[in-house]
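Okay, so here's just one chain, in structure tokens, the form predicted alone.
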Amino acid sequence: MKPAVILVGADKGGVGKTTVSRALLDYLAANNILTRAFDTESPRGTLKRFHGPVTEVVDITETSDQMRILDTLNSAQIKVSVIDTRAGALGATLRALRDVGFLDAVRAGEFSFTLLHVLGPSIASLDEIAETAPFIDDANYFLVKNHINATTFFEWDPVTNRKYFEKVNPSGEIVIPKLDEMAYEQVEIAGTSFSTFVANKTAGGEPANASFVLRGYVRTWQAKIADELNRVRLLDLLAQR
């Protein structure tokens, strides 16, 4: 298996990209894929709070931190790296990956590169699609429709929908369903991964006392996301099958 980088990002804030990263890490762990994660919300990361053991906080604009991620891709025993970009940093991160030659190395077959572009329900968010296009020729590029709010992503308006979604030819679209608000809030309070909450454990591995109902909502939500990631054959892409 060649080293694989999964970049989860958006330039528009408030689209739930870290929630997508958290769900992705749970999915990979459930499929026995050892993964390391980099939280670029330096100096105080959000992803780190929920997936502390596998996550490092980095500043993606700093050369030394770029080296921590990319110079270790071949030497690290863990071959899958998830990068959770902070709000407003997707474009800058893609430009950095281009400038250091990472995208050229992907083109040469040295690395696998997957971009999960998390979209929100606004024109400003959809404008990012065209801005991202120059960087994705050799990537597995997925548009992620994150239903953090009740939205149709302008599917009711075919002209607007085509204007944005036909600008690129993505590998596919991934739909993240809405999670019950109270369930989401309780996971936030617990400060654990979604899977740990479902297992009724604390962050330290001790038995918890979470609601059976809320754990059920999270479990069902995770299953729907797993179905989406299985549908787009994410594991096969990582394994280069």
Given for the second form:
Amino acid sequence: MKPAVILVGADKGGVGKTTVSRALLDYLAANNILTRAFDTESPRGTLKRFHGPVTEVVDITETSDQMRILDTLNSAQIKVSVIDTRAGALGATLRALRDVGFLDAVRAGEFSFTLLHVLGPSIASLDEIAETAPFIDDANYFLVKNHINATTFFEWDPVTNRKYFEKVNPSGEIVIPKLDEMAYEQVEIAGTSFSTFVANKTAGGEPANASFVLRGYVRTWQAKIADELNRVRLLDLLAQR
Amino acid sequence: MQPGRDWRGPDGSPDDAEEKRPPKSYVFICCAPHGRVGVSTTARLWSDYFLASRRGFVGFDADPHEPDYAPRFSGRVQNVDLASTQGQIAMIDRLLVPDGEAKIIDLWSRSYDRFFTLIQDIGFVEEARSKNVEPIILFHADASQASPAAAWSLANALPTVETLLTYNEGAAPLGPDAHERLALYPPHRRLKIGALDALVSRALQPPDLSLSWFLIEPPSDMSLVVRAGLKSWMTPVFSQFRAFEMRRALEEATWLI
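In place of the form predicted alone, output the structure of the form predicted together with its partner chain.
Every component of the complex follows; first up is the chain already shown.
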């Protein structure tokens, strides 16, 4: 497989970018895909809290950090890199990737590039779709509808819905179902990956004492996400030579 | 189911694997998709059956609005609201404790769909089996056309869980095609709760009437006729419970094979 970059992003905050990144890392690990992750929420890094061993915190606007990610794509043993962009940084990240020639290299077939554009339940979030369009010609571009609440993404209003969703021609849509609030909070408190929580382990690998009901909610939620990622054939996209 | 049970083989030698295994914990799910078919009565009878045989149990009354089962066994039966995650945790996590004690659920008809969807979603049956906890469904039939379809649907959704078709002749008589409906279930998979005379039935109502105590020491102010009526109603029910336990014990006695 050629080196692959999966960018998880949105300019709007609070739409669940890091949650999607976490679910994605669990999915890849469950499918035995070795992955490294970059958390652009410098200097704190929320993703690092849950996936510490595979995550580096970077500032994507810094040349040195761009080199850490992109210059190692070919040399790293781990071929899949997930970049979790911080709120407001999707546009800047895409511009940076274009400016350093990464998008040209994707066009040349050197790397594969997948963009998971996480949408929130607001017009501002939908506005981002048009802003993203110039950068996605050669990307596997997926609109991710994250149902963090009971949003319908304006599906009830065909005019509004068409206005935004017809501006791009995505490879597909990925629906992230809502996770039970208490289950989500318990994983937050545990500070582990979703998979570790389901396995009833602590971040240190010790046996934990999490509720079976909450673990069940997380497991079911993960299975539904896996179904979605299987449906869009994400693994096949990553395996391209 | 039987604390202190001897897990020795027929030759008296201890079987290490068996000896370390705690006794199986049964979860009796008394349920029906429709109300007023005798679900709480069955939960009550199982509870009193365990108490009468000097065994403990843990009960859950899943009707948060008008609980009938919980007030009869205060301290032993918890009232839970399965619409909330907290209520689900309070009940389901406790069901999975492999302590050898029977768990009894009086499932409110309005929580029926939610409960069975939940346990399928979270993989309850598989987790229970891994902990030596065995769920048993007591599906309460009624005369409606929807009842057999609901039983069929539940059996398909949970094909590995033993279902006892329970019919309460007083609360929900099955009507003229009862024979056809019951014929779908072998006798050992049916549970019959007989009808009670109205007067005797009224004697059952007070929440402080303990059937297990009644068996040991009937209230002195209770009519002799009512006493006899209650006893003759309970005896065949408890016999069926005992028969169920003995059948399961035989099925689980692996050293006999």
